[in-house]
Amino acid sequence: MDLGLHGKVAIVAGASRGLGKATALALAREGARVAICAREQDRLDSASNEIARIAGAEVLAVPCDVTSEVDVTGLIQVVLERWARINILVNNAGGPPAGLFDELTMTQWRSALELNLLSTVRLCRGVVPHMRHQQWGRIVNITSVSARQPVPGLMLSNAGRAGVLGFAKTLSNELAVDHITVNSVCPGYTRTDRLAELAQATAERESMDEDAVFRAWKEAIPMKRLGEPDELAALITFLCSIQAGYITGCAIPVDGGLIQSTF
């Protein structure tokens, strides 16, 4: 299936590692243009190279902190200087800390609200006039399973990621006349670096050892494995195709079955 991306351009936030790479290889595998940010340059100059040899691609390398509104800016206005548009974007940036409630200062809500929350509303904000202009886009947010059934432990990532939902189903509202999709991908237990992390914490936590905390969360998941960041990156590439066109305003789960509501 050709989906239509060949010469789009994309901004694929948080790639130099983990999800946000693994969706920039995919689109660029598409025949899309792929621009990457994340904020340490050696890691994302390695991810730029690769991507580029795999997939043939034209790749752009942009250090950008998604907390800063001057490095936003700057992004957008780098990708705009190279290739005079910007289709798809793809808002991704790393977890916040875990810690429980009587734990977190109120310095760490605003790191974590600033990191989830803000920089997808920073992004947005950079990109949608230019895809109004064009009257095409699409916006695809990578938040979490925690954003609609809440991770114990995970209060930060509960609260921030579940905002990103109540600000993309509206955004979503706004933009579909502009030909414009807006969804989100809530992806469960997927094996990258974050997870890892996030098992170290809960073994310190729990007094567990870091092989029992991967085996709990397997038995949790219908299909007892877990997630591969390749299948994170085919939905969102599908998202951002265009046969994906009358697809908005969605928070689809990637999960292997987690998440137990229906809707």
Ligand code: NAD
Given for the second form:
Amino acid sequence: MDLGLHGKVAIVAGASRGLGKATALALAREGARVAICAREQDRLDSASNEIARIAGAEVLAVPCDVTSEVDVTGLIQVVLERWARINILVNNAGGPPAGLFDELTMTQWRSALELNLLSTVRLCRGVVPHMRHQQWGRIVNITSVSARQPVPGLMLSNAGRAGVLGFAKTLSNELAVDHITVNSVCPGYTRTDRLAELAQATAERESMDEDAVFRAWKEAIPMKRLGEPDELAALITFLCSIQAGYITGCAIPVDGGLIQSTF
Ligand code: NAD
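I would like to compare: after the form predicted alone, may I see the structure of the form predicted together with this ligand?
Everything in the complex follows now, all chains and molecules, and the chain you saw is the first one.
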């Protein structure tokens, strides 16, 4: 199937590693021109070189903290200067820390909402005028299963990501007449560096070994295995395709069956 992505211009945020990087690679493999961002130049450059080498594609690496208005404005400007348009936006960043209600400070709440909710709003505010002008666009938000089924102990993620789904659904209604779709994907436990770090932290906190942490996670998943970044990237790539033009306002899990709701 030709996904119609050849020559399309995509911004993938939080793409120096993990799910963002896998998504940038998948889009580049389909012929998209991809701008990736993250905060650290070194990691970003190495991701960009890797994607360009594997996909034989044009990749632009732009250092950008998605919580900064100035950085996001700069990112959009650099992409427009290089390619004169933006067709696709994939919103992504790191995850907030774990924590119970009694433990979390207002500073942590503000940082978490900046990182996951307001960064999404900020990037959308930057690209939507250009997509409207083109009368075409694809926006995909990488959230989490926690957006649809709260995970105990992940108060900040549960609240902030549910906010992203509410924002995305509302935005999808407002942009539908402009042929711009807005969807979210909800990864479950997926094999990335972040998950390994999370396993290590959990093991230390619970005084157990890391293998036992992974075993417990897998046990809770109907498919009894972790997801792979490529599996999430494949769905995002399809949602960005011309074929996905009638899919908007959805929040789709890629979680091996973990979420227990039927809709
Ligand atoms: P990761 O930590 O491996 O990668 C996050 C990427 O975002 C990195 O490139 C990092 O440099 C970048 N980033 C972080 N903060 C940023 C900022 N302020 N500005 C710009 N870039 C920033 O995480 P991942 O495992 O790839 O997950 C991506 C997202 O999906 C996270 O929000 C994570 O919480 C969520 N998620 C992951 C899983 C999983 O199992 N891996 C499951 C559910 C949800």
